[in-house]
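First, one chain by itself in structure tokens, the form predicted on its own.
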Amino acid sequence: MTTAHETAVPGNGAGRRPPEAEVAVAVDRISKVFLPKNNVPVPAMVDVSLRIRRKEVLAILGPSGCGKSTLLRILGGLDTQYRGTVTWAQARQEHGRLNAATVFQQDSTLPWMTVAQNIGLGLSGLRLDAAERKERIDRYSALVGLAAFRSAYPHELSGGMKQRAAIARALACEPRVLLMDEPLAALDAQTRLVMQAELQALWRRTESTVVYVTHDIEEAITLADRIVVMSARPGRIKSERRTDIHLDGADGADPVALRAHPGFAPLARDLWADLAQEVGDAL
């Protein structure tokens, strides 16, 4: 079995939260096994404990099928049948908010609907009177950018516009955690660049909790505060990275210049050294 180890990254000092910050939710031997058609049982996860804490982005790195999107797909509640136990920090659901929200890969607006309506489809249990509702409409829509288009449809929309009304449905949630499954996956490079700093601005300004799954090492080290690196199938938690270099700047790190700090480099060469056995075995 791997065991798990954290290493703090020498930085400038501008990481977003420290590491003793409180817990949102904590996830304990977390374990989960699927059984397919020919009943041959197939373990996702086995023995994954986690703390995510207030106002952290955690990123989880890691091969495919090492169970890094059902883990988010237990924390968002929308898979209820695994061992082990996730506990919120604070157990009721307020008035008008969610535990976690998901932003997933794929392109998941609804192409009948104007941006407005995508956003307010996220608020449909939450019991907002008009008033609420349209007030988070319009200030979820106008923090992503896209004020302008709320009468819009998706298919005047461009791929990252598209995304900005998924983080913005999400966000309306005012969820504890928010929970995004390579968001950025399906958009062009220089596309993909643009997103991360705006993601960046963004959770600073919403103070966001985030557990974000990505494949991508850089855009990893560019968005988190943490990154974990799960073993191939059965996942499990082989080690746990601090970052520490962000930049400083009330519109969050530019992706471009974070890549030329010194710390940048080591970092993903450490990924990548936990990374490839990993990569190697799940082929």
Contents of the next structure:
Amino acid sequence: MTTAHETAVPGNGAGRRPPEAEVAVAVDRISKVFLPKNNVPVPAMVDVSLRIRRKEVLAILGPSGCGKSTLLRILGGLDTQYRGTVTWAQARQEHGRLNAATVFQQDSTLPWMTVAQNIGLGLSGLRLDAAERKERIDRYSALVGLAAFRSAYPHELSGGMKQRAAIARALACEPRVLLMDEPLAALDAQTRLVMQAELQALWRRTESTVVYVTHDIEEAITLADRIVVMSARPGRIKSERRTDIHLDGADGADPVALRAHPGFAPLARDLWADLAQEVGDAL
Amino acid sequence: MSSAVTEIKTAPAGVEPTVDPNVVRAAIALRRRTMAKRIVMGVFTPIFFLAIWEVLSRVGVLDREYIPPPSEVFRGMGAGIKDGSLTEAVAHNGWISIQRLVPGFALGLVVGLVAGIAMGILDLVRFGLRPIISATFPIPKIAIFPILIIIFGIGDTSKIVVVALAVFYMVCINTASGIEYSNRIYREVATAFQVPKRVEYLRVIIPSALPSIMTGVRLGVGNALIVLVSAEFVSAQAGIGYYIWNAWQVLDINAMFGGLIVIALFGILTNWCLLALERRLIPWSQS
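Could you drop in the structure for the form predicted together with the partner chain? We only have the form predicted on its own so far.
Let's see the whole complex now, leading with the same chain.
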């Protein structure tokens, strides 16, 4: 799937280098058109280009229908009908790693599988040997705090625990880029705050590169190193900001206390100024 | 602290909250009453209808010769059980029917599962088979029975095939739609994690359709009984359908009801077994 897009990069030889050092994946001039039943095409995204750098957390903010989830689906290999190129730093799939692993917004655990089996399913494309597979399942279920629930079924878990299992499944593939599509949106407000701190600590520990789609300005500031705002349909990149206001990744870091940071409110205001007009246009 | 906070009350620490035993007792009593109502209604409703039947038959609204009151039917059946004539006849014919039912059901189940899974997974198979299935599904299977007799003869084979047909449609349709309409997210997970196709089919797609498949199996059992008894009515020298039909022709009312009760019991028993199997196979659909 990914190799098809890589051929579009000119001058690729054996020693393939990413177009820019430390870039994990490059998205170049991606356009996407939906064709609804009435055959009137709807442009969802126009000429979106992005560089996702190693170990950064990139948040994508945007109004509903701006194509932010579509962009994530393209990166995750779930949508293959688009124009433009996606170039991964590593050409071939490295042993034991996926280029991208997705955490979905809705509950995506398979109810007929235990937590361990759910994580194992994510690993099934990696051809790990049994010992390595078991080690990964143990390590990542422990990392998200589900060590004691490895043989529990999703219907025995709370919403937050199910989402943690889905996060463990994605992390266990040790993806070059971790794709998160509003992973906390379906959780209640308090669980969401706890999970924000947990995610930050997890990424720090696993040195993850993350693309994080959200509609929540505060969540974007709390979690991201860089925040991209997308315009209303058809989606374009409207603004891009670096930020160094985020949780320090220590256990017990407090996302509510972070809001007292002097830079927090101005940044939130700027982001909202970018977004407000787009949200109005999207209505 | 913010000035908006005027008073702060903190719960006393270290005090175990106690549960009022009266509240617990009341909650348990309420649950018991609900259960009791359910059982009473489940038991008394059939008794109520039997009582109406009894009265109508005794008063003469129902022809007593053809439809005797239930008390008389039960007495007659009791006598038949005591001297063994009824039990022996029912067991003999029931066993013969089961020997047609089980292979027919197994055949229909296997072919239905294979066709249903293929239709659910492969678009081309679905486009090809769906028009045929939709066109032939509404035909009563017993209406095809004469053709089956021509093809397979008047022996057991034609009856096994007609049972298989009845099961096939229920299992095939429910399996295919179970796969087609199962939550999309499961297949997206398989794609997103580059899960090998074989694993995707066996561990993702088929389990996601299990609730629907089990519904098809239960409907299939019901249809199998209907079709088998009908087939035995028109063309059999033994079997529970033949037994009921024969009892009607010689006006042996007790035998007739005996046969009916056996079919009803068999239906209850299989349904109960399948529900138990379902609870084991699909524990997640209970909550």
